[in-house]
Amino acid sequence: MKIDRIHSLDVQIDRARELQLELAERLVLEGGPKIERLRIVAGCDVAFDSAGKRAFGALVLLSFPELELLELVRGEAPLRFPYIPGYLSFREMEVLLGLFEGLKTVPDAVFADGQGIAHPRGLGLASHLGLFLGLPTIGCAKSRLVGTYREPGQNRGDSSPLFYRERPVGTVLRTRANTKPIFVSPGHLISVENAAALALAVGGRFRVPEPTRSADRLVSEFKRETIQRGLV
């Protein structure tokens, strides 16, 4: 898969800040796949060492609606840059692109573990991923960052708006009834609502998203399994 590198990923915290209030603006949050024509769907995650010297990922696509495994990239990649909240994309974004470029199929939408438009300058992982890839993104974080919200009604599929500065930037959802909900905001070429439902439409049977939860688990696997074999 061919992907447009917007910037370098060799910056400083500076830059850095700079660069997501830029590539804030360029995000376009409208639109995005209907699911009646989903038909693959990318989850990605990353782990780290407890050095903090290199970054493991994962990246799975899966079938829709069936959610079967289709392809798995793995991989790892060198930590450039310092452990700051509010920047983890550019921690985590060496070894993500690098699973994207050995994909072979190119998905409908991406789910990330992290945030979309719901951050202090509107670039969380999502949305810094989505503008790299080109493909509509979606943040499926576990807990807030910014915002805030009313409580969900209790039952699967009941959500309330994620407001910050008095927009709305995702939404709280609740994908199994009874269980902590999660927040949902749209990265890029996605709006707020469509975000959330194809969030729920991928929910499988657990609280976090299936495509999101299959690369936790995977990557994992695969950060135990290298250090285990010593080549970290």
Second form
Amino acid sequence: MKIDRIHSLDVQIDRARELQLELAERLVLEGGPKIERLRIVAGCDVAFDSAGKRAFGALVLLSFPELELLELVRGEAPLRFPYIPGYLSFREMEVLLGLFEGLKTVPDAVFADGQGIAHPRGLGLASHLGLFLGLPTIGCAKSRLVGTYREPGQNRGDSSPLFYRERPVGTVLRTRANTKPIFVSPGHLISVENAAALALAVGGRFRVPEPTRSADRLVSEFKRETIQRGLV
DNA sequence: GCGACAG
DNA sequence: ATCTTGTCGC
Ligand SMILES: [Mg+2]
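Now the other one: the form predicted in complex with the DNA, given that the block above is the form predicted alone.
Whole complex next, starting from this chain.
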């Protein structure tokens, strides 16, 4: 698919912060795809070489509700930005956008490994990615970046709202009984409620939703194979 | 100034 | 995230 590069990702932290503040105002946090009409979901993730020089990425398209693999795109890109809490998108999005450019089919929703609007300036990886793609995105993080919440019940599906500055920005969701919950927040073109509903719907017996889990395993494999072959 | 802090 | 083997619990 064609990607509109709404701005450069090759910036310093000061400019990155300014961009986050202005881009957050463009987010649409309502509605989103209904589960009944959901047909194709995407999941993406990034891995790094031990030297911190290259980023590898994997993007999967899965059918819904079967969750069978329909399409897979893998690739790599040089790393230009360090990991700084609050600026993850500037480190991971370069390789991710390249993957989407190689995608044939346009998904109904995209799952990202990180926060959506549950972010200091309201623009986590999933939100930033959503603005570039112009597609509904959902942030599924394995841990908290910001916000307060009450521990959800221990059963699969139990949840509690995540608040930040007095505002509900996401959902702490138990995707598997007696297991640490995940932090779901809308990225773009979807509501807080719908984001959590979809995240639970695309999950199976594992803690991490299938789209992101699948991309994580495939990118690890891609990185290992690429490095073993000694490719530059 | 100190502690927190997605991946 | 990455570096790494085995080990504990459901
Ligand atoms: Mg990741």
